[in-house]
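Let's start with one chain on its own, the form predicted on its own, as structure tokens.
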Amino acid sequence: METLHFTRPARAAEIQPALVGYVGSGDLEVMIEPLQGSQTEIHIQTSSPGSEIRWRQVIEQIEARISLPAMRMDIHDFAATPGVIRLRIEQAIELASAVEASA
């Protein structure tokens, strides 16, 4: 098990706790917790030894797409191609996210 820890700029946003995923093969469970401040902290545990480089990129491409809110995000993965990583992720944001559009 591999541990990968990034923090990131972030907007200030209202967010809800969020969950999304499966840790099994092939797949990631993602949890999201609001946080005060401007700042994403993003945790990983990844089963896939030295993919700090894949994970990065990921991050990179999601973030030139959607505007990181300021929380805490706990990814447990086990062995998911970047695709499902991508997807797991900003279903999780959306669904964080919820209680901003209804508000």
Partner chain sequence: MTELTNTALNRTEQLGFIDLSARKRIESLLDSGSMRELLTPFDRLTSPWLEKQGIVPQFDDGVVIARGKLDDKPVVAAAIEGGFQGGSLGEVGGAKIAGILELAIEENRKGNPTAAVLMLETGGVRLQEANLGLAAIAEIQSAIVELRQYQPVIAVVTGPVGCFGGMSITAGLCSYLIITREGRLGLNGPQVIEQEAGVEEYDSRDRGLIWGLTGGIQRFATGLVDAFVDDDVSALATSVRDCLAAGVPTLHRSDDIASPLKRLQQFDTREQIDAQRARFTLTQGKTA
Contents of the next structure:
Amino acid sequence: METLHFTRPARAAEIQPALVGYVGSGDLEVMIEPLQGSQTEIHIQTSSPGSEIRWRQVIEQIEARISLPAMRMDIHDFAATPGVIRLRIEQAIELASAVEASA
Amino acid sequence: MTAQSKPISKRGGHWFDGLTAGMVTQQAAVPSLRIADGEVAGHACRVLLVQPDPDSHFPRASRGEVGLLEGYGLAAAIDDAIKTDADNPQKRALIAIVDVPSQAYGRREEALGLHQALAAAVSAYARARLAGHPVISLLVGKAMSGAFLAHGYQANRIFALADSGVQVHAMGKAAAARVTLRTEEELDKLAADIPPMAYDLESYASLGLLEPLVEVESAESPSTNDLGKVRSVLVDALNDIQPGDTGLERRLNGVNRGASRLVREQLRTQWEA
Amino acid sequence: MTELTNTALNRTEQLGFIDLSARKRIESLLDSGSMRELLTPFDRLTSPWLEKQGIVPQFDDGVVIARGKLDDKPVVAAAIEGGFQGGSLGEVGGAKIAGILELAIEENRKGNPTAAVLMLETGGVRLQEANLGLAAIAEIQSAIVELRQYQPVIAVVTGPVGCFGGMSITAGLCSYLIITREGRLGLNGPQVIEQEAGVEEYDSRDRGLIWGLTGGIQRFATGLVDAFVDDDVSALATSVRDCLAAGVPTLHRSDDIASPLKRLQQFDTREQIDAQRARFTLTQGKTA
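Having seen the form predicted on its own, can you show the form predicted in complex with its partner chain?
What follows is the whole complex; the chain from before opens it.
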């Protein structure tokens, strides 16, 4: 198991806590909680060792598509593919941001 | 090593013989079960043992395993005590002598609902405790997995002899190694840091599930001193168990059960919120 | 062809329970809007033992617990996530189930009837937390025996994992047991039996044998469960409510001792057993 941390610039936004996925083989859980300020903190525990570069790439791909809200994001990964990781993170951000849409 | 090549334990039989000398033997429903009624320092009690029955017509339950007959047999013996004492304010104590290598592993067992047979025994022990029967387990040999759940784990107090032949676990080491894809050596190494995985009794004691270990001269075949010592331990426990003491809360105090306590504390706070 | 198409059409009208997460399972069974999850993932009560072994934890430790209502009556509910570590029960997940059952007992003692629904998808004890999983199961069992004196404790086994190990004994203690075709129930998993007893005794690759002996259809036919329903949310929701309405049974299955003991004492073990003989043995002379 490997533990990784990333801090990324983000926009201040009102979000709600959100959780998607589960820690089953080839899957991951992504948990989002609001964070004051203009940063996103990403905490990852993954069963795949030596995956830091891959995670950085996935995060950059997501940033290219979505402007990250300020948040704390926790990830528990059980050997998910980059495609599944992107999907879950985007699902979680969408769910967390639903409060903006409804407000 | 397959179960068939493991030696059959005689420990349970020796301790039962010693502790029930002078008591009245009761006819058990099945040959693998021994029952005796008597008194320990004025406390009425029923002593129960699951022992090997080499002639069992269930071939996968002939070496001391808890199988179909053992589960229902225990349930019948305990249920009988509950019913007999129903109107008696002094409920007899149930003393389980535990030396069970495993539950029975077999096709007949699964097909005929071994889980239900063991549930019958668990239910009977738990109902007895809730009805006010003091329930005490004495671990003299192995206390493994489903077998221990059915015979001993519902007790108010669990005692164990301080001896390397006494072992509590969810799965034998060889099988656990296969299932978790580790070697037995790796398991031992892990167990050094992870008390709930360890096979030694001291680690188990750190979980808070046991009363203080009982030092004896011979765990295999008790001496007169050993029997006297265990009797006095039983008497102390019987004096200690109060009428309203029918739950298992005292098991939550172990050094290595912090999470079990934390979960209950936080849950209660949220429940009442 | 026509038959197949019709089946496929019917399937789309059903909402399968088997594919739902543990959290959704509880939500789908309870009265709409009544679910209040306790100790949510955001409380971060993860296993203290998995990380030490290099295993990625899950924020709810694979167990979801909640208060809610069924037909407007208060209940507690627990569901095990079969996808996380095989639905295995460790210290935290076990304490969540035991803890909420213990609180339900207190409510009943105070005069507030509170029943329980357990969704059991589990291989039993989590071997990485071995003795604490086993201890938790003993405590869950104790709580069920106490709680069911007051109100029904209802278990649901739908697959895909099934209910095995110590938790199959737990299922056997419940007031009512509901199963689907895809559910399985048994003490020992097929691989363990094969390892312990040999492939002639139990061939873990023989799916026909295993499902024939421990699958939902057989468990219902042998009377080891109370209800057999489709893998469908509304069918399960109805069945759970029927069990609740039936109240505490006069005699719990686990306390029916003399009759099964007699059948087993008389059972001829000279030949190996099959599904038909198991049905005959466990039901002969029984009135429905």
